[in-house]
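Take a look at this single chain in structure tokens; it is the form predicted alone.
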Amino acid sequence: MTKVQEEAFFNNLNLSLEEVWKMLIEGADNRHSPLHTPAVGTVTSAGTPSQRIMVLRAVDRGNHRLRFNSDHRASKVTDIYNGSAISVLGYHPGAKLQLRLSGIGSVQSTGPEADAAWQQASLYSQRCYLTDLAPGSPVDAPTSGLDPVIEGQKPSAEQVIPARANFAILRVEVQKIEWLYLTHGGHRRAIFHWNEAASRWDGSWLVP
């Protein structure tokens, strides 16, 4: 990108929205890039906050929706299976972009989407749902949680069966995002609100 056109996009809010997507979208179809793994966060029952780092597995701007996999035992799923609070929080050096999203989570274990998102999963990833313990659950020793026969090896599509029923969707609905573009020439700070009675992104400048 040519300093003319970071220019025109640290200094125009609809571009500073486009170049949002665009590397959220960039963020999920490539692993090499610093947004694939963004911090997500939530709070426990308990009123605590959480977080951890999870893959962006994809992006639904027209819906603005996000999706990452997680086991459905684990215990951000019960933070948020009653359409809670969930954060979302990336970092790009190369751009010297800062994204902070906020919307409202949701979790589905069952339905199209799930079974999509699960049969897209490679039989790796298929195999982190095989352990028998919850994520989190205390043990007495070292382990992955995973049967030793298992362990270290490429499962087969027969050996991860067992493994769908522990497997879920986390989707975010967003509905804030805080954009911060740092520069030595003068940091740019956006932020923008979904406005949902006009169907459209209302966005403000803030100081940095």
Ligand SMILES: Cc1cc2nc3c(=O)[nH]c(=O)nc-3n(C[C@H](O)[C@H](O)[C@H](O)COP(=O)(O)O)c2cc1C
The other form holds:
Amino acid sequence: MTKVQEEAFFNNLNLSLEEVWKMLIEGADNRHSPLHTPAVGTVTSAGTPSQRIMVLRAVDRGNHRLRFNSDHRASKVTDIYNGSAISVLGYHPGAKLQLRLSGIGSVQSTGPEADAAWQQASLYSQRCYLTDLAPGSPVDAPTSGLDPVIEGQKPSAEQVIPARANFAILRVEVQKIEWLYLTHGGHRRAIFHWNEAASRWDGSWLVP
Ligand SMILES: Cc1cc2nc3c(=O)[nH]c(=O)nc-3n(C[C@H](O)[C@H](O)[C@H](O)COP(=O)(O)O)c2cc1C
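What would you give as the form predicted in complex with this ligand, now that the form predicted alone is on the page?
Next comes the full complex, this chain leading.
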């Protein structure tokens, strides 16, 4: 019986870590990647977990950071005060890979990074931040939350100007990466902790 050819990273921690970042970067760049829309978890003030799907907008490997965009008035932003715990969970069926990341969340609504993210967003994306009421506000009737004048059409650059005040970036400083690779030959699971003093990832294997 021929042995199944495994990926080069199969028994190699350093290559597994390389694969993590390669998959994350591709997730941000490629809207068809399943890692483009991971589940982002926060902890509410009541201490309960809260998850939602978000678009992974950018990956900064050097600073081990991820960036997402959000309405500044959203409940996830309320959950994240500087230094609060945050998790990011994704599964790539093609790569047979689960990535479970955790770290520190922070929100910025002003500054060069938030400004640049706003500029990168399309007019349709910018329009999402134009609702009068905050996301999650209770309403009596079904609604997009947008003014009917702007609904169903591409907004102009002038029309979306007020939306900038509601826009924020959500940054995740990744401190722990858990990697699970599924294969018939025997799964592989590894954990990587960011070692701030040594400025490197320390990895070790786990039983899957
Ligand atoms: C495919 C998909 C992509 C989404 N992307 C984002 C996103 O990038 N930013 C965001 O704030 N919400 C995004 N959402 C909506 C969130 O899942 C969530 O419903 C909303 O942000 C309110 O979450 P909150 O009340 O926990 O703040 C997305 C939803 C889906 C289904």
